[in-house]
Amino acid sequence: MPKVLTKQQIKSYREEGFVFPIRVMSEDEALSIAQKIENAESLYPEEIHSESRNNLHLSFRFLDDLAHNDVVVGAMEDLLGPDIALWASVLFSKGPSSGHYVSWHQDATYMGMNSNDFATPWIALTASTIEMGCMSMIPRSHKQEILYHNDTFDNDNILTRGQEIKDVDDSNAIDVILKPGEMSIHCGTVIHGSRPNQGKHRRVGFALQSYMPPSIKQTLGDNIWTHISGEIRQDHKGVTLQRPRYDMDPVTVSQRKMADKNLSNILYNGSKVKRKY
């Protein structure tokens, strides 16, 4: 019996690659988070900014909240099963009126696991429409291999090495609009993209980019994560992250500078270039 997902949400998410929209919190919950990133970005301006935005679930502990929040990790439950990790955490953020933009692209491109049937969780802390920048989701564009992707490392695009696939068919693309405290749930090949924000508010969400069962792996960089439910990993040379006890805990605040490097050596893994993030 499913936790928190319908068995039609399921069946959505194994057919079409996505589901949503998910209502994890009341928008007044999730406004108050956004307000917090705001005062945490005014308080620590050198921890959490635009170009320091992975991992923040280990800097403050309203952000660890969400990644265990219960019908984030029921839906995990549903669709992953009872054994689940968190590998890494991104705070998307779009200012109003700005130009930056994420092309289409699959997340496993550059994740070096050994399996890409993982899912990511992307929480709006705002609201996200067509106007703000919303995702967009290709259907049933999971069920092929990785793409080719170019790497072009524009500026206005903030995935990390501006990878993109030309030449996407995006006639029947779904723009996946969301509410504030809504959240959408994507697999890791899906291919998916956002245009730019030319709305007149900032568009704020956080991704738990990925969950995983036991199973999976890295083929890339060392494997480190955050337990979330039940068994906790016993992956050889494994390093599980502590929860924060407070905001800026200078032991997960550590643990976050190492767990960053890693990521960054499996992101721009074979690059000759390595932006900031």
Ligand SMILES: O=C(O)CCC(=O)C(=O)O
The other form holds:
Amino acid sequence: MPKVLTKQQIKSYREEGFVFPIRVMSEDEALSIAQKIENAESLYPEEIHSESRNNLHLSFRFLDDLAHNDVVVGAMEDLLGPDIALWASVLFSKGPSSGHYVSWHQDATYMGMNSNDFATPWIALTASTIEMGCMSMIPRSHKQEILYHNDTFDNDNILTRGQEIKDVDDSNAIDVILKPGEMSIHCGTVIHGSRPNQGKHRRVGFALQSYMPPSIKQTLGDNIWTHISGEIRQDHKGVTLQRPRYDMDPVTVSQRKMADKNLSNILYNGSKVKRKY
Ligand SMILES: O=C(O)CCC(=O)C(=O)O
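Moving on from the form predicted alone, kindly provide the form predicted in complex with the named molecule as a structure.
To see the whole picture, the full complex is given below, headed by that same chain.
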């Protein structure tokens, strides 16, 4: 018996490569988390900003709570089984009327895993509409291997390498329109991207990238996992990440630095250019 997703939603995820919308919390709760992010940005500008956006669940208790949210974790258990660890998280923010976009890509390309069958919940903390540059997904595109990605490092492209798959047939693309507090879930090989935010308000999504069962192993870089549910993975490199006891807990802020460095080494492996995120 699934915990959160319906059988139809599980089928849809497996057949299309993604599923949405799934309500995680009320609109008010989501908007209050978006507000907490803004407060954190003004209180701790060195810790959280557009280029310091990875693994913020290790520095801020309210984002750690999202990574462990019952609805999110229940949905992951429905898709991945009972033993789950989180690889990383990314705060994807696009300011109003900004040129920032995300080119067509497959997440698994530079993650260095032995399998791409992992899942990423993307939680809308504000509305995410077509005008605001919501994600778009190419249905069933996950049923293929990783395609060639051209690393553009384009300034407006907010992917690490600005990597893009060229000539994607987007005639069947689905716009992942979400209300605050809803999430989508996509798999590691589905082709997706997002256009610039042409709206008047900021668009904020928190991507838990990605939840993995123990059968999926890191083949590049070190194993650094946030334990989520079931059996604790035994393949941690040196340290098991802890949960922040409060915002800016010095123990986990320092663990975040280590996790971010490892993430950067993995994502930019083989690249001559390295951005700060
Ligand atoms: O937030 C976006 O616009 C893109 C996010 C994305 O590519 C992802 O979560 O994998």
